[in-house]
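Take a look at this single chain, the form predicted on its own, given in structure tokens.
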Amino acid sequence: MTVTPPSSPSSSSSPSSRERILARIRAAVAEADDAPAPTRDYLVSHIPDDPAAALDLLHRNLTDYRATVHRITAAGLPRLIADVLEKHGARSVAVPDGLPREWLGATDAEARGDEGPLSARELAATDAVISGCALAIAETGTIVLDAGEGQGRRALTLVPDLHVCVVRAPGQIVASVPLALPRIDPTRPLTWISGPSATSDIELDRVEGVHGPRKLEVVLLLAG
């Protein structure tokens, strides 16, 4: 018995459904007027143009998101980081390239550099990570990372169970998202963090640590 194989799709040069749809759209709008520029007369910030007000609002919103927030000057930062790591029982800490080494000057935790980089197994076995940030947004209580110096690749701040993030105040704090966007490079790998990673099911049972660290400690590094 001879079995005839199923015929293959036609290899003709007829346009695909996608191409036909796009062609009809282009034809329909070919003679249309240009779209008007969007109106941007909305408020770009809802707080006074005051660094102290932005700092206080960021602190409150981070706390509302269940992050632990500290305020410290550079002189006290190494001791604070050591105390935070000890409080959480962190015996190892991932260190992004470019992070100031003096920040770790008071801790006995093993510092694991990411020059290698750390393998997935090594990263999963690391208790904590310390990073800087690109900026922080006061009105939303959000920290933005862009994999810049002292921040590391995205996995570095998502896998360890504890993230200690240092925000320089007031230089890295902006009031709102509209004020933040011009300072962010959209081509970089951005991570927007609003509190510890958390989700909830249909019964509203909150579970932390599903998509990132269960514990977030934010250090507001004050000038002077």
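Here the structure is a predicted model, which is why all the values come from computation and not from measurement. Numbering follows the first chain given and starts at 1. C-alpha atoms forming the largest set that superposes within 1.5 Å between two forms make up the rigid core. What changes on going to the form predicted together with its partner chain:
- After superposition on the rigid core, the Cα of R26 moves by 2 Å or more between the two forms.
- A displacement of less than 2 angstroms separates the C-alpha positions of V44 between the two forms, with the rigid core held in common.
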Given for the second form:
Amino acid sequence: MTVTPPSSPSSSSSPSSRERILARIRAAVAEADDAPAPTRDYLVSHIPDDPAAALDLLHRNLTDYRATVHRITAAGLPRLIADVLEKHGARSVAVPDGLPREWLGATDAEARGDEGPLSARELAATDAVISGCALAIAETGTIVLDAGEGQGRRALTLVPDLHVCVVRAPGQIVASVPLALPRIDPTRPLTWISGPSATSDIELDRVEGVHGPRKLEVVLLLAG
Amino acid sequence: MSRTHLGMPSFPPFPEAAGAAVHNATLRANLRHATHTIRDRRAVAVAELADWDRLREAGRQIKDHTLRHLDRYLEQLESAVTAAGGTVHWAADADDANRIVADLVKATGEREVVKVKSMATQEIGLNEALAAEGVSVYETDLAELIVQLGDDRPSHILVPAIHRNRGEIRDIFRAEMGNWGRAARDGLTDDPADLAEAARLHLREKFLRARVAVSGANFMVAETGTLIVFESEGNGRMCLTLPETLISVVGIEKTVPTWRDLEVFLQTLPRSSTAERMNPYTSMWTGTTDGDGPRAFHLVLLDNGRTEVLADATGRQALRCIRCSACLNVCPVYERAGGHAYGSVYPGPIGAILTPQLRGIQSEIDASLPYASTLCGACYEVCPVAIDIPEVLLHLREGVAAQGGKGHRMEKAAITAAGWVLNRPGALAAGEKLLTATRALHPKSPPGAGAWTGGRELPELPARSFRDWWRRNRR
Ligand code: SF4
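Given the form predicted on its own, corresponding form predicted together with its partner chain:
Full complex below, order starting with the chain above.
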């Protein structure tokens, strides 16, 4: 029989279950054939290495999953944000730590900083949230949030009903999932967002907007 | 050792359990519409990726490699989760896991738990176990909410209320929501958007108040200690973010070695499951983070029969399953029988091979499950981790046949199940079409030869149809 190391001290389970499971696993696979690590001969990306193509594909895929997408340069961003908030009748907006203040330069909506921090109930009573992102993936139409600068705690981009998310193009856009993972820090809390929340639980009929933000507006912030 | 708990323990054998379902024309129509819609969409989503077969093969290799060295990867996972501020618990069986979770919940002083849909917690009957300890569990996935409010059982891995139509859902919401929290508004219609809004309002107050959440996970990364939950509605994000304590119950086979391995499954799972390039929300967390999300994180690693499956050289491939439900959606038998017929939380082709292995084949339902198939191979074709379900079914039939002589109770259950399948011309015709296309995949021995023939020599799986073969060879 294999001798197993003692249970690690911060593990609170009964050591017997731990040792029992590990011993059963060792016995179960003792005679099994070797199973080598994967060959990974799949593609790194499905599109050409071209930032303009990636931007277009991201735009298309986001729209396909019912996000509203805008393209703008820095000079027009404050006006655009103000218009988007107004279009949805949003009078209050949660502002993550580190969000560039000038983005809110044109809106009349009440900015609610998270220094407090905002409670879940306060967030529920806040109409919108504006955030940046860590990364966007063109092939899947996905935005990745890592709770970094300008994104805030996960609750901020979850509880309000409207999420306005700014993606810097081309710097924050990658073509594919395999190209995205090396740029993401797994030790941070991560949220991958592909369109607004949705359900198909009723007769597989897709309905947008259940528990997360019901509206997702993505701003592709172009250099120049 | 007690029998492995998989929910719905005392259940009639396959055809009887299917009986109620197939006589319900509404259910049949719902199910047919739903499975055909989703399977067509899946085919489109998969066709978008030129390297699908290579991704599928990589998924298979990653899972096989992990299973081969599961002891090592679980220890690595435990260290990584612990280093990131989480606490790891090991549960040998359902009772173990339920006791651990109940104790953790009670230690918080809370009497309410919000829950993200999870097969593992259904498998161990966690909700019932917590209820017995005086803890109320609120399912927050829309379909699970429908099942819970309707005092019903799930019938599909991904869409547990697939057997309910909109009118039934409206009636359940009207009748039951008020008993558990915020009632549905007067005049609630059967428009899916209206129903989703009712669920949003009903659950929002629970999310804002919740202090403890229970989840499963789709993957656990050994090298980083990261857990991943795929979802669509945002209820998962709510449960994983707002409460102070998070308890995740996860089968040991959900481990993958590296962060990089996710690049395969992040591409294959959404397309296989909801036929999307990516599902709306995927959450990943590693232990706890100061000032963001739960302050306490507990991971309960669940065996509950998995190590016994692992010991079977043919059957262990079932542990590669990533619970995408693609095999259910293409199965001609599932389409006609419905999910409840399978007598466990795991319905369809994957259930037919997983349940008898986890639970053993001592009961009639479990002995009959390997026969609930036309062996057409469509499930294998769509499986993103290439589980050869027909191969495992045949292997399990040998096990059933070996259990007793001709005419014993299990054999009868098995033959009744097979007879049910074979007397459904639609299922067979659909199956045969697929079978012809996949014949090369099939083993040479006839299905369950021992059970059928008491040892008579049989022709190889015939070039002629399976139905003819069966007619000729049944007693
Ligand atoms: S057996 Fe394969 S197709 Fe079926 S649910 Fe599991 S992974 Fe998906």
